[in-house]
Partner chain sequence: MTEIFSSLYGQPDSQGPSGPSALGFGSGKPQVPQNMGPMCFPHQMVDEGGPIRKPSAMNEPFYLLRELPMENELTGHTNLITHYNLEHAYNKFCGKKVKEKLSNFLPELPGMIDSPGIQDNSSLRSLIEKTPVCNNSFSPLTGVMLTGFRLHTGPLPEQYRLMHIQPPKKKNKHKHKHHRPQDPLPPETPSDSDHKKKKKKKDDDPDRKKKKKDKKKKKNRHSPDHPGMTGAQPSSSSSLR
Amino acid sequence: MTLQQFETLYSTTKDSVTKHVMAEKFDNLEEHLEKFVENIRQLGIIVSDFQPSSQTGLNQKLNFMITGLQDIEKCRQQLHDINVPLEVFEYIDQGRNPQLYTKECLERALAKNEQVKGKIDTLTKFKSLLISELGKVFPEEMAKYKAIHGDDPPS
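The form predicted together with its partner chain - chain by itself:
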């Protein structure tokens, strides 16, 4: 195995390991959040039609709520380097799917990419046309210019 092959193999394995570790952290947080939400939901059911015999269950659920918050607080330390764009929160506050934000980002990126590519292509064509026309009008000057900057690659 050559050094380059070893480096590529090392980088790919490192990326896959980091992705796996990050996925585990997200799964851990997701699990704690689901348990917390379920606990709150059951608390709501108990409260919606309260009976005296439900008092102990209510107290238990309240303490589970606090331990759930403690578990979520521990997960926060593992994910301190994760950044979430604020625009996603606007989608959530409007009751919209946050995946629409990702979709719109990708579509905007592709549209901008195509726009810039068009500009580059147009300017490249303009440059080659300008050099050819200037070469017809000022052949000596353009020969000096090409000697300094070299021949332009064909567009």
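Moving on from the form predicted together with its partner chain, please list the structure of the form predicted alone.
A lone chain is what you will see next.
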């Protein structure tokens, strides 16, 4: 199975209703975060060029900041069951796209899957060869073994 086939299979098995609800929650959080960041940017402008006459605007921005934090906290409570691997934050800290983490995880899983499949195939062939060779050396014991486990060894 290729990475593209796996991604297609994965995307088709997701429940669209759950996906839609989660998307709305994330969109809501994103909207609140964008408003909060913009408010902080404006607050920085006011503070960097502070005049006594801008005290009212500063107080208003500080109140908006408090309200924004409360809104973000409400969104956080809706998303409390979401777990983000720490490696995703490391990707972000390194300036990398966090979606690469998912892609690389899938690639590692597929590579490991192929590796394990190869080991299983090798062990199956070894078992078959071992049974065959043991049958030549110990025919009676292997006849008993085959009677218990079936006549045809797995190939």
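Not measured: the values here are computed from a predicted model. If you superpose the two forms and keep the largest set of C-alpha atoms that fall within 1.5 Å, you have the rigid core. Residue numbers count along the first chain shown, from 1.
Undergrad: So how many degrees does the small rigid bit swing against the big one between these two forms?
TA: Rigid-part rotation, C-alpha based: 12 degrees.
Undergrad: Once both forms share the same rigid core frame, by what distance in Å has the CA of residue 54 shifted between these two forms?
TA: Its alpha carbon moves by 6.1 Å.
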